[in-house]
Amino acid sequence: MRLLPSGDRALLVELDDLDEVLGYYTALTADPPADVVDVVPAARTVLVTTSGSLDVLSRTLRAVTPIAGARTAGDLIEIPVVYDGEDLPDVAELLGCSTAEVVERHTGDEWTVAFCGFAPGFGYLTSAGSWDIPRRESPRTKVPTGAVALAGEFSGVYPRESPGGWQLIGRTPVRIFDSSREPAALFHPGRRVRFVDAGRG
């Protein structure tokens, strides 16, 4: 673990690994530290500020111990999916398999949101499967809201139309993220995401 500053009111936590990541965050908010205003996860780090000293920050942060099984500590959500994505043909053939198995490995898979970014409401959501799907060569000026996509080792839901080059596999009719809802984002670090198969639609 390294700690680096981020202005004169943040440090941020370095760590090794994605499962570090989860295991670290889900430890640090599950007894926040006095004077710690926000926690902000991402693949590889922990962003915290605080309205008190760094030096205490500082001191704070080195003694949190991760929590080994974090993706599996948090509350789950089941979304549906209708799997009749454009790159659900694409996604099958770099796996070298059938669609219909992308499907099931999809929705067999139990999925943790890692961290959030991109857009409102948008979490990289990550699993203990074997997924390493490479962007579109040409992105997509525009992605529908609820797509339902692959990229690395991650999956997600686009909560808006946006630009994107995610593998698109599927679209839900959830809404992920709405304004007027409280919360807003479904979505939130250490949720875990199961999908189920909703047929054609």
Contents of the next structure:
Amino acid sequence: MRLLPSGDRALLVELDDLDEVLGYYTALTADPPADVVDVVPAARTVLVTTSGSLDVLSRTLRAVTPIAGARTAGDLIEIPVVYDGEDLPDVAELLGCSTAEVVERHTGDEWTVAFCGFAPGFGYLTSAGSWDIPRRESPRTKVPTGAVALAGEFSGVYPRESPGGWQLIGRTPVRIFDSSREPAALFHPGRRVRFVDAGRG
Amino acid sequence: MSSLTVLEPGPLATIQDRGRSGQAALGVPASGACDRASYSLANRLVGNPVGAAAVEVTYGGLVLHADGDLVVAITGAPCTGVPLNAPTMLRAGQVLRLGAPASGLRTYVAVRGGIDVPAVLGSRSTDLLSGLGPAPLVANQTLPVGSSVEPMPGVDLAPVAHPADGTVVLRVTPGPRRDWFTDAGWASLVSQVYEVSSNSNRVGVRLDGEPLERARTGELASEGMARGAIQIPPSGTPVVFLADHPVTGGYPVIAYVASADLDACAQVRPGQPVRLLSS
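Form predicted alone done; form predicted in complex with its partner chain now:
Full complex below, order starting with the chain above.
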């Protein structure tokens, strides 16, 4: 673990990998220290902002021990997906399998929300499966709300219409983010997700 | 219930409060007033509770009609044609017309009782990046005024300095990815005179200048960033994150602006010279 400077209100904790990030985030947020304003996990780091002293924060952060197995400890939700995404044939070709097999792999894996970003409620989901899907060469200017997509080792669901470069494999009718709902975001770090084939919708 | 009517919004006017901090882990940016000291002062001058919603006006131009008797206070960038840094009575039917500011960029208009629009995720702030909160103000829109107030502060005029014109100096400290840049790159960051780009907005202040030399290439995995982060995209010129910045970013952060200087940073206007001072 390395603590990196991030101004006079935050520190950036750099960790070895996604699993350690999730373990660290889970440990830190299970018992949130006083004065901590925000805890932002990402791929290799956790940013922690405080309204108090950086020295106190630094001591607190060094004392946190990442929880092992955090990836498989969160609660589980099921997300129904109609697998008719425009890029599904391309993804199948990239993986050297049929589109049906892509669906089988995507629904067969158990996914975990590693972190959020890009847009409110957009979760970066990882699984134990070996996904390595390049982004589209030219991003779309409009990806529809609910699009289920792949990029790199991640799967995600677009919470609202936005530009995006991920490969679209399907869509879900579930509102992933709704600011008038409590809680607004269905995906939060640590939550486990299983995608379910909803047939033709 | 009392109200104000927007006759003209000017270039950009939004409703702002203290924002949505605490939800960054869900991808929700903090947002909120860019110049927080001026925003808070406006609320204090009209006896509003902490966190009441006010109007953030970018480069003047806002015209408001008082639909009833109201008390307002105007702070931040000193727009011509209106009383500044003082509680002011507006009679029903009176019109408040904000001219262009003599210096600075953002002006705050607080009304006693606060702007009473529905909160989204605990805040009435407009987040232009995420599309959360109320839309920017438009002509003929009615702004409801709330009734939650505290005693008037008994202050006639707050003695505050206007935002600086001329060169603005912002103190900076090394950020998490300082080592992605050479010593010459760092020296260039803290010695050159930048110019504020017209591409700046509530997400960030873009600075035009000489590109910085990098010590390493390659891509950074996205990581969390706070207000005041100075990100260096492939162009090599800085972007200083303001209120509506995304919670994570994929370009290295070479430095952070001192939090005490962030309000001044929110007041720099396109074309204005800026220096970053190593502290």
